[in-house]
Each structure stands twice: as C-alpha cells, then as structure tokens.
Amino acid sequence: MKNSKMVLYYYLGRGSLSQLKGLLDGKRGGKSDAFAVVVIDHYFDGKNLFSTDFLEHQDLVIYADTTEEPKTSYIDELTDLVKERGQLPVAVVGIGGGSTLDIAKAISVMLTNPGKSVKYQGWDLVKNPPVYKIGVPTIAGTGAEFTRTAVLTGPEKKLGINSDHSVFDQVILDADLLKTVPTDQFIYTAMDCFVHNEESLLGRINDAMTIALAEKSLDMMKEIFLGEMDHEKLLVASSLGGQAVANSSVGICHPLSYGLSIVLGLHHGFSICVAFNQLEEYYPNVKVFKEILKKYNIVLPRVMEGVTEEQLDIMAEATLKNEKPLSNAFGDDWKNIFTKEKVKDLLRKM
C-alpha cells in the first residue's frame, strides 16, 4: 500500500502556453527582484518557434544541452549557476523533451538539498521540499511531465532522482508545441510511453489505478499510431502512461536501455526502441510496436556492431544495477532468472 502523489494542476489545450506568464507573475508577487529559472531545450535556441513573453529581464534562461542524456555533473553545474544569484528563484520551468524536463526537476530539487546530485540517485532520498516547478513538454511520450523521476547518468549508473519532490507542481500540455518534432524522434519518444504502459501492466508493483491508467494509455497509443494521428490525444496518452509508471515501476526494457545509453551514448527514446524490439518473449505488444515502426518506415539499425566484450560487460552490469525494476518484472528471485549471461544474450541481438 502506498500514498501516491500526482501533478496537482495542468492546463490542456492548443495555445495553453499563454497561461505561463500568469502563473509566473503570480509567483513573483510584484517583487522586482523575483526571478524564474527557465530551462529550454537547446534545439529552440534562436529559432523563435514559440512566444517568450512570459519572461522578465531578471529571469535566468538556460538553453540546456540535450545532445547527451543529462549527467549528474551537468545538474551540479547548472545548480551552481543558479545559486550565484544569491537567492532562490520563485520557479523553475522546463520547456522541452524528457531530458529538459528532467533537468528542470533535478535543479528544483538540488537548489534546496545539500551535496551533489549523485547523492540522490535512488528512491526517496530527497529530504527538503524543492523550488516550485512547471513542466511544458514539447514532445509526447516520455511521461516526464507526470513522473516522480528525474533520470540522470552518474559516474557509475543511470538512475533517477525518484521522489515525490520531483513531481511538477504545474504542467502545461500544448499540442501546438509538438509540430516541430522530426518524424523519427517523434516515434522514438512516443514509444517510450508505449513501453511504460507494457512494463507497468506486466510488473508486480501495480494496482487497479495503475492498470486503468496504463490500459487506457496503451489503447490510445494503438488508436493514434495505427489509425489517425492526434497530437492532443497523444499528450493525454503520454500523461496517463507517465502517471501509470510513476505509480508502479519500469521493468526489463528500461534497465537494458540504460546500459546502451551509458556505453554507446544513445538517447533514451531510441535506446528504448532498440531494446524493446528484442523483448518479444516477455512483452506481447512488441508485435504491435513492430507494426507501428513499419507504418512509419522506421528501420532500427543494429547498434552492437563492433562492441567489445568489455563494453558488453559494462552494459550488463549497468542493467543489473536496476534492482527495483527487475524485481518488478521477475519477482524477488530475479537475480537467478535474469542472469548476466541472459542480459548479454539479449544485448547481442540489438
């Protein structure tokens, strides 16, 4: 039995980004030195793809480099940059994909908690309430706008700051922001949600609420990708999938993808697709996933060509460090079921 936290408020609708100014003005309270930290995906730097009239001159705008998955060292660097202002911001806003949203969540947490971010990689390690934060996804599928996780790559592992304190206080779901996403990236990211649902439904850590959210999200994903595309409906499916996985846990696919990301530097959505494509023995909807890839002419390359045995070992070790997800998938005896050799066999197929 658990006491589950979800996002308190959300705007949904085309053009809803216009509500951000009012939200921030309310937090500023008329104080001339009150500033917000606005983390924007570097993809948008200089492109004027959306209005920034919510900004005030004193705000700190960070165009976050999402070329690679966010590292704990990068979070520490950005947190120190904010602290140079000498006072806490009234809000941290994240505008972008999953990496950008996770960066915003992590900064919000680290501004009020001592030490380095690597210290908080794990479950429920954050003690102090964070800075108020707003999430604005510009791509659908990660569920980062609704999860309690800020996924970070540390020196030894890829593992999130998993805490109720990581949950956004406010989310803005504006389908107009999705129109800039290239097709392949659009699919890779959306399939992250598809996999969240599959892992939530087939794991041990779920309940009637989790199942309801994941089943509905999965049904919507199938309608959208095998039928008619609807960006607003996709944002809703992503949100439901994010809530489902936040209320349960990921399973086999995500730990495998973490090994790929750490060693090969693959982006999360792409590495999820590469891993899920080889998991038909565990997940029945891999067949549907392959139908979707075929419909959108997405061909996944082999990524393990040229990988050394040493690199393969590192990937397997990184996978097996994710004890909670693997216990969710296999039960308490997971170490005797999902062995290092089994992990390496799966990786070799990718």
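Could you please show the structure of the form predicted in complex with nicotinamide-adenine-dinucleotide, as a counterpart to the form predicted alone just displayed?
The following holds one chain only.
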C-alpha cells in the first residue's frame, strides 16, 4: 500500500508572495545569524519584477542558471556554497519554474545528507530529514511544486531524487508571477501538465484519487487553453496534475521525450510537445492539443532533421529503458507491443 505524502501548507492568490516575509521571519526567530537560501530563476535577476522585502542582509541569494535543466554537479556546487556558511539555513526557498524548484528541493535534501547528489537519484534513498523548504512557481505545468521528486541529470541518467523528503513544506501559488512568461514557453510547460493527466488516466497504475485529480486538471486545462486564459486556474490545474502523476505514472509520451532530450538536448516541456503531437493513435486528446497550438500560433519544428541512424538507435534504447511507464501504458506484454521498430517509426515522424 502507498502512503502518499502531500504538501502541508499552501497559499493561493494574487499577491500571496507577500506572505513569504512572515514565513521566513518566523523561521529566523529574531536571530541575527539565521539565514535563508533563496534560489531564484536567473530570468528575474536585476528585473525588479517582484518585491524582495522577505530578504535579510545575511540571506544567501542564488540566481539559478536554468539554460540547461539541473545537473547533479550543479546541485553539489550550490550545496558546497551554502555549506561554506558553517551552519544550516533556516529555510531553502525556490522561486521559478520546474528547474528552479527542483534545485531548491535538491539543495534542501543535500544539506543534511552526506555525499554527492548522484547517490540519491532513485527511490527512497534519502535518510536524514531535510532543511525546511518553500516552493514558489513562476511558470505552471510541471507540478514540481507538489511532487515528491527533484529531477536531476547525472553523468549517467536523468532521474529524480524521489523521496518524501523532496516534498515542499510550504507552497505559494501567486499568479502575478506568471505574467512575464513568453507564449511558447508558457504552452510547452503547461502541456507537460496536460500530458501528465492524459498518461495518468489512460494507464493502469491509478486509483480513485489520481483519477479525480487528473480528470479535473485536464478539464481545467481545456477550459483555460480553448476558452479564457486564467493564470491562477492554471496554477491550480498544474498542482492537481502534479499530485495525480506523483501517485500514478506517466505513459508513452514521456519515455519518447526522454529519448529526444538525451540525444538532442531538448527541454522537457518542448520535447513533450514534439512527442505528443505524433501520438494520435494512443491519446484521444492529441486533437485538442493541435487546436491549442493553432490558437496560439505555435508551429512545432521538425527536430529529427539530420539525425543519424545511430542517434535514432540511442533515442529508441533510451525510450525503451522506461519499463514502469511503458508497462503502465501497454501492460505486462509491453515489449512485444511497443517494439524498437515501432519506437523508431514514431521518432522518425517528430
């Protein structure tokens, strides 16, 4: 039986970032050397897009470089930087997209657990309780604010620190922070949520709770993208989708997207869109996705142009390593149904 851990507290509402000061002050308890680590997506560096009245002079602010998705080496480097202070912070805060949230989660875990972060990529490998952590998404879709994983790329694999210790203690959902996201990035990240829901619902690993969450999240996404855009509703849909997928599993699209990302270096949301666009035979909502792309004038480029037979082979192998998602989608006999040739045929279309 699964014992599912959820985020303990969340604020929801425009302007709710203003609550961060009170939360951090409460943790500092008036001590002048009590410091927080605040990881902010580098997009916000020098832009003054939100008030930073929650910061005290002793805090350590890290503008995280999210040009590439977070690597274990980057987490180790940042953790060492925090450790130079000689004492633990009272909180680790992440303000940004899935990449920044995962960096904050991973630092909070690595500050209290020995060794390098690569050691904790996997399931339930974290032993010691982490530093208190707060997540503040500035783009919606990954669901990272509500899940129990911090996805990292290590020297050998892209795999999360999947642990109850990776769950945020506190989340702040403030739609005002989403205003500056460019349309294409907005759609790519939001589609991650759309696809999490679709894969979760059509797989065999789910239960009444994950079905309820995923169905509602998917309905909300359709309303938002084909009806009226509503950033707050999108944050809620992302949170529901995150909880749904965290307690069920992805399916066919994610493994294919990992294959694309590994060889071509594509970002998660974008590679999800490229893959999902070719999966009409498996997912009924691909036609809805195509309507969304049309509405927002997004034309997905062909990414397989110039890809060699050898690279295609690596992509297919990387896709087929994902046993859990693929058996979730196809059942125990998945290897005979989703063959390497079938995978290659799908990839060639992308």
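Numbering follows the first chain given and starts at 1. In this text, the rigid core denotes the largest set of C-alpha atoms whose superposition between the two forms falls within 1.5 Å. Computed from a predicted structure; not experimentally measured.
With the core held fixed, Q311 shows a CA shift of 2 Å or greater between these two forms. When the rigid core is held fixed, the Cα atom of Y10 travels less than 2 angstroms between these two forms. The chain behaves as two rigid parts between these two forms, and the smaller of them turns through 7 degrees against the larger. Relative to the superposed core, I337 has its Cα moved 3.7 Å between these two forms.
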